[in-house]
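Just one chain is shown here, as structure tokens, and it is the form predicted on its own.
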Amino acid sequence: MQLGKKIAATVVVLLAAAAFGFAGGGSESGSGVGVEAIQKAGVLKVGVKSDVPRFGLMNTATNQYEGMEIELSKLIAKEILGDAGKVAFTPVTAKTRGPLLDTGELDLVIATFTITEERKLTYNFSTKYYTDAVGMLVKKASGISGLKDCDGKTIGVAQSATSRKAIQEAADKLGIKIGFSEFATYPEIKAALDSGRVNVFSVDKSILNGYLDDTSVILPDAFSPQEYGVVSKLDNKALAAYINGLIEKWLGDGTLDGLIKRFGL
């Protein structure tokens, strides 16, 4: 009788484990429902930047995307679909990347998307794959050597980016008054800087490096560390867990360091 009870209990445990695995929550591969959906579609849809040199840039000469985040997307496509070429890129901005993920038009966003506690309430973020800090680009002839010189000045920032908050908090500590102009794209901010419509172009320093020219300089000031993560829809826990496993693996084996060095970040 006792043996029968043990056998019955074992059967229940096995059935529960099988059901859990079928739901995608405990497979050893970590594929889950989210990955299976991508495999069924035969393509990984990723939102990337098209105007950030070395991260995500549309090369108009080749009509191809290039950069560290582009290569990271291809690595993920190879893991999921067995082919790095089975990835469809959609250009996004700081303002559009979230909504495109929400509507299901994208599986992932890999677009200098900074991890914040507030954003974690809306999206799944992987472990950080890159860390930067907010900086400032100014014209060499501006006379601005740091944020302390920006009292009464106008700062150009991207819509829905974290730069504005970081600069405002630093300005408040210095007791200076600054204004902001928001733009949809980084080239627009650079054009505004060149034309004198803004005094400072502010975004993460690695992004500013792509807009540095003979007439401008990146100031030494650095504000609010910016950690970038791969982003997925909040309710797609299986896909998020799988992606996080890949990022952790590539952080450990040097793959991500190799990409960072390759693109001079």
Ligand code: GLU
The other form holds:
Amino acid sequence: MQLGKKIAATVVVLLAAAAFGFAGGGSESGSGVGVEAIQKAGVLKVGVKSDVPRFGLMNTATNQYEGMEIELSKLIAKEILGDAGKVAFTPVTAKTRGPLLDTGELDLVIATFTITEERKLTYNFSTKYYTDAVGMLVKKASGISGLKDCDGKTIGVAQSATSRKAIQEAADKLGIKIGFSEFATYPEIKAALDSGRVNVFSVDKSILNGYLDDTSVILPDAFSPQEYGVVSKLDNKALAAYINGLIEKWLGDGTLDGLIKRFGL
Ligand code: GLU
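Let's compare: the form predicted on its own is above, so bring in the form predicted in complex with the ligand.
Full assembly next; the chain just shown is listed first.
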């Protein structure tokens, strides 16, 4: 009896392992993921920013996306499909980029997506291809010259972004009290700054650059390094490993450095 039970238990474990192995490793077998699935589709679907100058920006004059993340997407398409033009770009925000990967509408997100330990539990991140920092945009007339002047002030941040945590940690270190207002999009935060509903617009400096105008200034303060990675759906390990190989290669051979220089980053 004991032996019979043991054998039965072993069979269950083996079956479970086989099922898990199939689900986890079946990415190249036509299950809709992996590099082969993209080759089959004939197009690489990438989520990019449309409002971040030099990273991902929709040029309304030419109706074309431009920036280093756009060029990176094209390089990946060239590797996978042999044609840098075979990319379908979708504009994303901090809030929409994850769900669009989850539903399979996107193969990759290359959109100022900061690598964090928490996010690695839900998505695959490549090695970092760029490092930015969280900054602050204020009205020139506000008299605010740094976070130290923000006691009692309200900071506008985007939902699902790393900014709130970064600014809160910095404020705690300074021993000041701040409040937050969260918005779905960056244009909404800029409008809130302009109308005085928030005192500060905070997010990565690269993103703030897209909202700088004659009435505002980006302060010298810089918080929490923001390391950007190429992101894929968590169960698509085959694609993630392939993309990581490309990023490592391009970090080593100067390709990424070239892109960073080309866009003045
Ligand atoms: N890079 C930051 C993040 O991933 C800011 C949000 C954004 O990229 O829009 O949370």
